[in-house]
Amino acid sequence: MFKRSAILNFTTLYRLGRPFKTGMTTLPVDEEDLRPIDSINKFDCTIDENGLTLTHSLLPHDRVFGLGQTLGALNKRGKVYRLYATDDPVHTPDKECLYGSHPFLIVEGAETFGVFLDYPGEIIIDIGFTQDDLLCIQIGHSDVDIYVFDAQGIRDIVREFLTLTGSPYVPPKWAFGYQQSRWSYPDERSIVEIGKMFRQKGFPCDAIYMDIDYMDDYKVFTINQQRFRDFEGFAASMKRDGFRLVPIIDPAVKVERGYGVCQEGVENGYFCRSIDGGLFVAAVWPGFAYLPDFHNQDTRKWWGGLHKRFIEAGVEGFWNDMNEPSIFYTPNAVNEFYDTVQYMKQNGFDKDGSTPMSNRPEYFEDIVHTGDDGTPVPHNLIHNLYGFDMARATIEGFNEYMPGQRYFLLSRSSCTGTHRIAGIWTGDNMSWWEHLLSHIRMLMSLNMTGFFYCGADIGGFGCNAYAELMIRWMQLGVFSPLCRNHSAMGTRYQEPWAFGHRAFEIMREVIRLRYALLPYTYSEYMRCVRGLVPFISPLFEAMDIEDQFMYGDSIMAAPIYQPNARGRYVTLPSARSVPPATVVSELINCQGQALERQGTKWLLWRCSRYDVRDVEVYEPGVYYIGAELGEMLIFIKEDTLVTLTQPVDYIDQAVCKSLTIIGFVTDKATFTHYEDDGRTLKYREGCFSTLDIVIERDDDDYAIMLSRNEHPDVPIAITEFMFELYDASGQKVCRHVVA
């Protein structure tokens, strides 16, 4: 039940009328503990006609953080937001929504607290736009649970929320690899030189994609018998070569009679209905098509049963598309749009005669679902988990054709609790530098709302990239847990050795730089998990920096993310407990100067190869520090450590055996390291092993303790150990140790 004691102790629920279970938190609810929404700590509330409105005052240092998959700064302040699932491919600084929705805000100031908003429709939150002095949450419906999260800590507020709505979803270990993708490789033998280049370049990577070309006339589940005469084999013969494949799977099913899919869901009743009573039909890539009714059981097993043949043939990841859902247009709209055509020529011109055809409200409107009772449920009371929903339909086929093993999922659209069960990425962003500082400031949105496993399309989705931002945004790459490479039929190739020599040579060194840090970024990535802390975090020391970020507990990041830059200032901030407001001013105040006041030191590794050291020592402060383009500047925190191991072509091509230990020890470091199989579920039975590593200062000398924790089926094959120990004046010690 939910109980005090089951979380932490500073969360209250208020509920509204009769909510729908969503399944975006996994405790249950003690009916004892509810409390009504008109006592609601924190906001005013009104209710009416038009549903339920919160409003906050705001002081005027007061900080908004949150909402994750949203366009705008890392605080919200200033904007509006509306969280309702929308495909659309052009992300302007001003547009109210993306393809996600998740109600979960901070607000940081004097008082300090988190709320939840559980609820499956749309939401305006309008954070100081209208008001500057005022947050707004407006609920068009009076259903509806409210999660108050009442802590002065981020952290601790961070922590409670993930308590409630579940564990970061785990992805098998090769996913933290290079993946390659495009739209589109359309067959066998597109893929297989794609393959062939990289590793004859010796250029690592773990997966290539498969976007909509691989299907027989973009019918989902089919596969095109002329492009791929033998996938089972040509997907077992990749597999040797060290890469996964990823099919791509949109929910919509071709409109067409002997069609197996479109047959079975017909026959079954698995579609959407329209609000006439028919199959509620709407065009996407395979034209007129049918959606799954994903809120139904039946229709969720039957679709995760239609996986069957790629999982058999070795497959164990997909990414789903098009799931919010996406709309091009309906036989309606089509109707319109001819009746506006004849009359523009009967009449002239009309600028204001005809509107878009994609994505209109209407459409959504006519879409109707049903209940496992059989009961009817309008779509827009549950339209953010449709992408969810299908997550969850994908996991039934996952279940049953690889019981036990760990998969691999990207969801384009999400809500809370689908980032349990899967990674997302941001969509359709562009080749631009100003999505580039999207991508830092969303890692650490989403993160900070469960979503650990997340990450934009390198290079941009849309447009043209070049050379230097390419570089720019592989370097970036290395820290963002999904390092996808994915670009769009129409656009300049963006595979590493696109964009000449030079390019492909600092971009190859960059991602070996990656493949090295996996056992920092395994081990820290699980312990966030285990933890409930974000895994790429905001300077919580300095929260008005935006444009670096903490990589686990040992890394802060500070990308690049400027055209022409050869350099950028860097807030490196104490890690002393401090008001918020103090560390910014005294930081913003000290520019180019160390502050006077003692607090954590930091080692700049200006990082052009992983394994060539270019370090120097900053005491906390504001720098314009250098960094060449095929420099990287990568801060490691005062008394913490950094392993890293000789790179791969791909992960699971080798056992790790040696590791190298960068240290910048001043007192005391310590770094747990952590192994489990990477590819089944069993982690979550404690069958996993540690190696403790602790590093203590004395005298001019350093004393090196590690300590083993093995289960039988983990062994640590780990034999060698070569520490590099930075003081603090940064004069480095290195010693080798053979375990």
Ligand code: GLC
The other form holds:
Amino acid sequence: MFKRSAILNFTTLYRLGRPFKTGMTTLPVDEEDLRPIDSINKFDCTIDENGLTLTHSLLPHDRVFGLGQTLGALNKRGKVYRLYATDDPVHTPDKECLYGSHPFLIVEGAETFGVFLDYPGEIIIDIGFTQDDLLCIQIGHSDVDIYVFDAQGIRDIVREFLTLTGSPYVPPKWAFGYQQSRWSYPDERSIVEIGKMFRQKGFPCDAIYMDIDYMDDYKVFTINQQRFRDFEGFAASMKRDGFRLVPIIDPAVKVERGYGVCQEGVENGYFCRSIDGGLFVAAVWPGFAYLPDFHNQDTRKWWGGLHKRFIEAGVEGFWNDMNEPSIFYTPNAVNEFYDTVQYMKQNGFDKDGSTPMSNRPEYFEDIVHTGDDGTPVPHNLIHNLYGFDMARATIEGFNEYMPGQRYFLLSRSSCTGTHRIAGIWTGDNMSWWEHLLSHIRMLMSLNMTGFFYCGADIGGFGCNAYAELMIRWMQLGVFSPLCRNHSAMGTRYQEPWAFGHRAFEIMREVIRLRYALLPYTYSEYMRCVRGLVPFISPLFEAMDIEDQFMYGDSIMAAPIYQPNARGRYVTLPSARSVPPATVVSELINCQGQALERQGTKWLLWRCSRYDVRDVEVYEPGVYYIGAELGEMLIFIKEDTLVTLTQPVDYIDQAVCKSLTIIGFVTDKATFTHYEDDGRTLKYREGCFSTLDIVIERDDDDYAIMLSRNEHPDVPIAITEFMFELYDASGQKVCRHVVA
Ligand code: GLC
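Can I get the form predicted together with the named molecule as well, since the one above is the form predicted on its own?
Every component of the complex follows; first up is the chain already shown.
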């Protein structure tokens, strides 16, 4: 029934039928190694006319993680998930799908293993919802590659998964700065104005986004002449001031005679077709539009080329939106709607009259792609690849017009594989406190599925934000790889100065902290990419804790995500010895008291400014810890180091000459500071430098060792090291080392 082959040390492929080559994995499969087998490890399996069903019995304490961009808890048990990329702007807990499909999950418990379904159509995953003790995976097809990972422990399973699917996307260094967006800053004047405000007010910022109103009638790849009289000059002057412009690119191409992109697409057969053979027409922002057939390599090449004008004007990044694809309605649906309204006018109520028109299943059933060999491919077979293929099309442009350079790309829709070539944001959230918590959980799940560079719209996209929510969200944003404030048309303005002076001052300090932490963030991000370990991760010693997370290996963030809170409960796990399944319940039974005296201690930095230390040592346990509105709870793990520098207005200014090292050292701590040019792909060929910092506690003193391993093209400019070292009782020793 299946064909089986060992792929990596702990990874086995089970192939059913003749699966479609999706591009989600990067390791080749040698057909010769595939051997017939009847069953699949860890699962019972049935195949019938409805496709494939895999089931696995869950024990009461089994936990399930992964699935990337999905709503709900970090532990995915107790919900049905539908992996079918969908533009649903109301992220309530009952929703089964969002914009992406990341079909990788980890079962942790009596048996710990991972499973990845390399399949680009709809997948339904019921994790103990219908039947509390059953994990059930349904795929309406029987051509699929299933990978089972047998490594021990979540970290190793993730590493194996990323070895199979490729290492995560590395954006240019400036992308770790603060980014400002709004639907919309519609013209040159408003963008220049926003930029000036950031610089005048000393609020660091690296990028300003251009939402759909920069276009002419929402025609993709146009720039409205009235609103941008000299786009090239404007883009160059923004760049001189340290701002990257990030224009939005939507897939839908307006149907309009004389519009070059439309004409070229029609003439060359670059658009999706409808089952009846004609071109498929969808309505999106521009009104009636064609959808590019990104499945086809000629279309991708063409689409990439269309970015030329922007890239030549110095634009280094784009955000791809509406690429699930999102369809507001079709001409047929409008006709039906019109008939319904007529009926209602004559006869009164019609129960179907209010059926939502957007993204109806029948629209997607009607779309047909053309494979590279000319064969038609029904859209639903490959639905979840549309956003990925659009990203692949975009990077055709980067490769052509800025070869060797790192590009910035955010995509709303994604599937496994996209994590290698783009970052994602989590779509249209709301200014709700609940979505702060969602942001925390989703970052962890996304990192486990390879999307290291991700973030949610800070402040919330829909609804109105207010000062306290904004501040708390900004504080979470410090630890969000993508740190972007974005809000919808019609909502309250959300720039940092929109909430009064006090809120502004607090947020400025918060974002200065982010810039101060850049040496730590960048070094840790690159370490994680190279080592294939999540950058944002749950507390592996206490996986039941879903509202705290590790940011790299040294920092644990405990964001405040509730209104009017002036503190929160924090669990400080003992990273050394307590078995994961018991830690939380034991900890909770002894609230406020120290639990495991031999375990890892934590240094709390109650942070209101990057350069002010208010620190205290904590033993493992559960504590209620106060935090005023301007304060963040940052925990530094025992025997680790955190590095900081002076914040700057934008990252290109940041040449790190003086490094502050905060060490919580009771025995020995090491940290590898990493630098590369931040702009090119040369780091892949070894063009980077490292500086190992080792601190050993030695009786009552510390021994400090620094060793550089420098590449001549990227010398490390640090000449001054300021050590702030804390011991187990919180006593501080300062050292100043000049190199
Ligand atoms: C979608 C995007 C949002 C964008 C809006 C207008 O809703 O998710 O980020 O601002 O479209 O382009």
